[in-house]
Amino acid sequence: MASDAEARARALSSALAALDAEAGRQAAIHMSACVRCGLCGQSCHIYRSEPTPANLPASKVEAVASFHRRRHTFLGRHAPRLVGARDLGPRELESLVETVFGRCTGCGRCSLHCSIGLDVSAIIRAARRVLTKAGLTPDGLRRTVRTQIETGNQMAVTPEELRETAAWISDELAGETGHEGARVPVDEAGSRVLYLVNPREIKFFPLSLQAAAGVFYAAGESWTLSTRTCDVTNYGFYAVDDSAAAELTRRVLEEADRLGASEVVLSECGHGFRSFRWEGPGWLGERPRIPFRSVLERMDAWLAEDRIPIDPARNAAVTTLHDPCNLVRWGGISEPQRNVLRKICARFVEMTPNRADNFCCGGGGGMLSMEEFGERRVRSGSIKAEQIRATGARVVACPCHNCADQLLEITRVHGLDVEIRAVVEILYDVIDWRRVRGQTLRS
């Protein structure tokens, strides 16, 4: 058996490795770009909430920066003190997984504000892509992504339990709806979607998972989980393992291909969302032979298209919208999440900011997996949860579940009377049944 020494020498020989490999990608030319003018740090959740010099994103640059100068400039060769070159050991390595890992969540918010639009997170997922080649991913987060390769998804969800829990949440969609033919359809070949949930909906969330149902049923669309891949996140994306992330979108496709989908409908997740529909494509090196689409923007069709009866007026608490990062400022889903509100809601406020330039809710990066860093998660939430209190608003209407495991937490822990809940449940509960026809399939 390798000795503690040997394995930190063989860490510290992959971290190299991959440092070396990093400097022809995006993320090298941003390292030499930063001009240390410290306007990021107001755009940062997490250094508002505790500002201290390492919160900084220009800190957390020049952290990344410095071993990338040592090893790849002419003076950090040569005169490493005058340019703040830095040698990258096993003491390095370990400071840096609490630097890119539990001190920025990758929301891009700071180059928004950036005075020379430096993309902060490229370099902190190229430093997270060094640490991962390391075999330094933070427990939590390797343990995850380990599960989703394994059984298919994060929560080791096994095809019987999904059964089951498909067919009791059919029994009480029915009953509630009055519809015999409204329920949750699994591993049914020739359906026109494959949908995937975060597997949260199936363990404690169920009724996520029956308003979706709900929905779809109530628009006529032809739908079905799956039983190998019912999967919306990928954890290979937040430990920026491009390896498992790219055989979890590959399995996503070839289960579409053998159920026979022309689209894959991705539940409220906003990195799901982001990786399926903008880095698949880069992780598998070809463009997707089928679409990916938000559930957000099938259900601003099927209201645009009237597919949907609702009555309004049976949601007539002040809702809010929470933006998630990866959704909004990276995947560029703003308006139909806008358009569905605005449509089922009587009385539908904004946070102030919104859309891309909202503060992320802390919870992002992989976070919720680290329990190392939750108590500093915990504390950039006030950001977000002073967001909240402003809209004076009762409902938050959050489309991403890790977003929502977040908003429950600093919801509680700063005093917020209010209630999280998804999209398509709000859609869910002011659709009138009196009015919906029977399934109809349509193509």
The other form holds:
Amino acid sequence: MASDAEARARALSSALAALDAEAGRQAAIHMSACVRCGLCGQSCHIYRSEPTPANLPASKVEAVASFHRRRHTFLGRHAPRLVGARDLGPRELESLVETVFGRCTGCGRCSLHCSIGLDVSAIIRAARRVLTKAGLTPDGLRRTVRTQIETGNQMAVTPEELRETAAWISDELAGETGHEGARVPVDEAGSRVLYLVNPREIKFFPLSLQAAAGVFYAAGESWTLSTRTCDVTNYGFYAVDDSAAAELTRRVLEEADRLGASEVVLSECGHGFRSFRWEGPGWLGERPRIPFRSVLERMDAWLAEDRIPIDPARNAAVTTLHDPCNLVRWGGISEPQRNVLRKICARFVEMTPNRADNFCCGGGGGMLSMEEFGERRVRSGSIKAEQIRATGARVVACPCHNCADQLLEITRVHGLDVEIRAVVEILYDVIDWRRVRGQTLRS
Amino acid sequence: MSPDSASRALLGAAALWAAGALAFQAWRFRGAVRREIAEPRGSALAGAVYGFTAAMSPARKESASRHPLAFGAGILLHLGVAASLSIVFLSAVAPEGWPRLGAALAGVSAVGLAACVGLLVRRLATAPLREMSPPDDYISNLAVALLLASSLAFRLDVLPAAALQLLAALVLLYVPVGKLRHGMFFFLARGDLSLRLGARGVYPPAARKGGGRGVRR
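Okay, that is the form predicted on its own; can I get the form predicted together with its partner chain now?
Let's see the whole complex now, leading with the same chain.
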């Protein structure tokens, strides 16, 4: 019992130190600006699907800000009740876990529609950082971060497993396309591009990797996977474990250096793109030597340069597009995927709302790795399901594997007869292989 | 020192206190709003311009388009506050001058007062708002109502200038310590978000081919 008490005391002490460290940071600005007008509810997919006061974005902000106010404002210190300032104790820490990990995906939609312009996501991330430093990250998320750090990827794919998968995908690809040169290169030094994938592609969705390999080949791109670091995801980002997130970013840059790559291309992944492209330099404290690009940007450029011969008539299904929050609202990538889909789909329709105004599918913020919040996660996907239904589409292009997992589940729950596909898979299907030159251009 | 001079001095001191305390709080965050280290994809400045202009229009902001009454009341309230502060300022520097302007400002203050009362009623009547509102929310609302009402009363010759200035000084004393400090933090918060979204190419939204933005109102 004594050790339990000691552990709780240590957790609280770490949390308070972490909370104090946030005082001069960005999130504290936003905490200090909220006027609790409560006009944010209808912009939040979680509140709309479960309209309880605790799910109102302003309530979540208040749940965090009240602790900050207690320690870092004049009235908070001297007249806490007057300004709703609260002491952070063990019970409050537990309740905060559900608030910031289980009631918010950090999608940021409420921020764009906030009357003030609060970055609610920054506040939630600050609170996640506090909880992570106190050792209170939900188990599923913590385990995934640990696996990623220990094995190099979130699904513990071994180098042998990756090589074997790459070998049989290469056989399939060559057979399907009729091009012997079409394959999945692994650990090939001198390749221009280091390509990072979601380990789910290796374990469960090899067609996605096969499609990417086909597209790279058709475009004549020089690329490789790496057995040392193949993972586009970064669960340190979700847990707001900055040291783990920085370590995962650093490893990729070191591997790109080792292989002599001049660009890192990221598979379709919302938080992966945001992590490497935007947050990574902040974690490392410097701008990386080589650029990180989404494969969506690459596909857009290749099609614009006519490097991939296509026949869009092969894809007649009505296709719509899901906008992953971290890719679009926090990443600025909204048009490349649209440019690609307009070229490769005979009938492309937009969801409403879309782009930076899209609704989160409910699977963001690491929700998929936290089983304890699964029920709410699925319920919060109902808005996205209705958006999809309203388009009448049969195919949903989904440029994020996290979102794809969530969309697979919510479309099943809501009885939607749609196919969830990566953009690269749709492009692969319309490549006219007879016109592919079959040359791999080396840098 | 005459009562008028004393009230003016107190008002001046309160205004200095409010401005100084807010400036100090802003200074504490001097390192918090930082440029992205990552190579920008857009323009932070263009993002900031958009963030403080079009992004705040009801066409772009659901907090406005989905809540037209509350949004409208908020706008009127803030206009009323600006008008009231102008009345207070004029009472101190030119008590006999600008009669027409004073009447117009009083009208705006009256509308602002009605909006202020409406927003207070909304807070009391909306369960989620009531649940998360500390006394500070009500004190701030009442402080603003006091400012609006007293400036109106002054213009209607019900309240002497010295009393108006004393009441305004009281409100100004509270500004930097309670919720009213959002008057400064609003600019920091919206600026921070807009600069970041600008650098990332999210703000302002790019010109689109086909498929509108589709904000649901």
